[in-house]
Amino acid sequence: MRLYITGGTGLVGGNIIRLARRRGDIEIIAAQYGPPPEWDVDYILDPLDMADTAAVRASIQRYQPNAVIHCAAILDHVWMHENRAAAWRATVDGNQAFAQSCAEVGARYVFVSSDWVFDGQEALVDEDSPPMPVLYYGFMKAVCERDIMGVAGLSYGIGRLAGVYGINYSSPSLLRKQNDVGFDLGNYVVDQLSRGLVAEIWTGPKVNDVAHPTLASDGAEMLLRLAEHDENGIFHCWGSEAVGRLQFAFHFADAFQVDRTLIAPVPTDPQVLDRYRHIRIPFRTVSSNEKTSKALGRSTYKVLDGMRDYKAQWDAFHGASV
């Protein structure tokens, strides 16, 4: 298969890369936007801005993939809430621009999708529950998925995931944040619970409570089975169940044997509350994959299998355990 790769440098895209490049019978295209990923690159790299619609089609056009893996996005809450019309032409028009692409060159589309484009306030989604975003992210995600589907003869995935955690293997000096109004807790929580410092989590309004945390391995795992399935969609490919934020850094310390004690829930810091004061965040998503796990052949992890595999992960790549 020749893979075509968004995102390369990211959190997700950098795990599928690592799993394409282990299984050997992948070729691998990445769009590169920032500086190149850290690691050794024995693939190709082209440079691409999404926000360019003619580059990303002049792209898929220059190398007819067998499928696109489309990763890349912007995370920055604020930053999207503030310049909305360039967050458009990043997220909406360059999702447009490599669906119909794909569509011409007879590519699969698998585009990454995220819980948040619902509102946290149900009690139960699956894969075909209506989206309700509350934030300009998960608007433009609910967007990208719609205009997807009207694509005339693609075939395509979404594969929504959440509360992503893990390695970033192809571009391990980037830091991640340091808490998170989201589930990016683990790097942190470790970091600083091998050092005897405290980690606080923060508890108050604007985070997202309970989630399904995805490892990213185990999520590059499953949007590497959508680019080679056939099926059109929605699809869950998130981990199996869900956690509150606190007991999840929990989970970290039990599983690392670091001090848990050392966890301090904490009230939001009013910094990231002023930042947020304009910007929901889903307080609660809980999800069925149930018609993803059959059509993909597997089920993710469920929270402990994810933090075994972390732990694992974390001990090869750091050369010990904390």
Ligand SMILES: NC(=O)c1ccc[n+]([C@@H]2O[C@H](COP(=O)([O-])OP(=O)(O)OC[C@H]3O[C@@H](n4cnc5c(N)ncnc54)[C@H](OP(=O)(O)O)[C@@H]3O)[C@@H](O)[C@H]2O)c1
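With the form predicted in complex with this ligand in hand, show me what the form predicted on its own looks like.
This part shows the chain on its own.
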């Protein structure tokens, strides 16, 4: 299989490339935007700006992939809110160019979406629940999903992820480790604990308090399976168990065998609240993954299983335990 990946220096994309390289039967083309990968590159790198739709089409036409996994995304919610036109070009217009180009060359298209297409108000959502985004990022993801469904002749899978944590094998220096109102706080917590520092867990207001955290390697395997699948639709590739952010942090302390007193629940930083004053955050998302598990032949990790695998990856990558 010839696999084309965007966001290959990111947490999810890097893990997909790592899995694909281990397979040995996959030819990899990785679109590159920004600094190059930090590991040895034995695959094709293609410089690409997602906002340049003509360049997107030319790249897909040039490489004629069998499948495309589009992981690249803008993650700065304040920037997106303040630069909506630029964010739209890179996210929505770029996605449309990828989808149409995949249809033209007969490639399977996998688009990485988010639990933030939901408003966080329903007791339970599943793959068929209608989206109800409350912030620009979620709105753009929902538009992308809908646009994909409207491309004639396209084989597609929309793989939603949530609260991704793990090791960025391709570009360790690019791993995001800062605290935030979203559920992508796992790498911040581990970074603090591994250095014996207190990890402050914002408990509100304006936080994503409950979600389905996803170990990057686990989500990457689901997305790779989705690229080799033939069913069209939406798939919940995030972790199979929901958890609150404070309990999530306590699980990290237990997994890394450090004192739970290093986890400090505190109110959300006032400066962060000011930055996010015009941006709504989904409070909780609890989901069923049953449809996805049946279609792709496996369930994603529950919380503690993901922690154990991550700890093993951490020890192997860093050479020592905390």
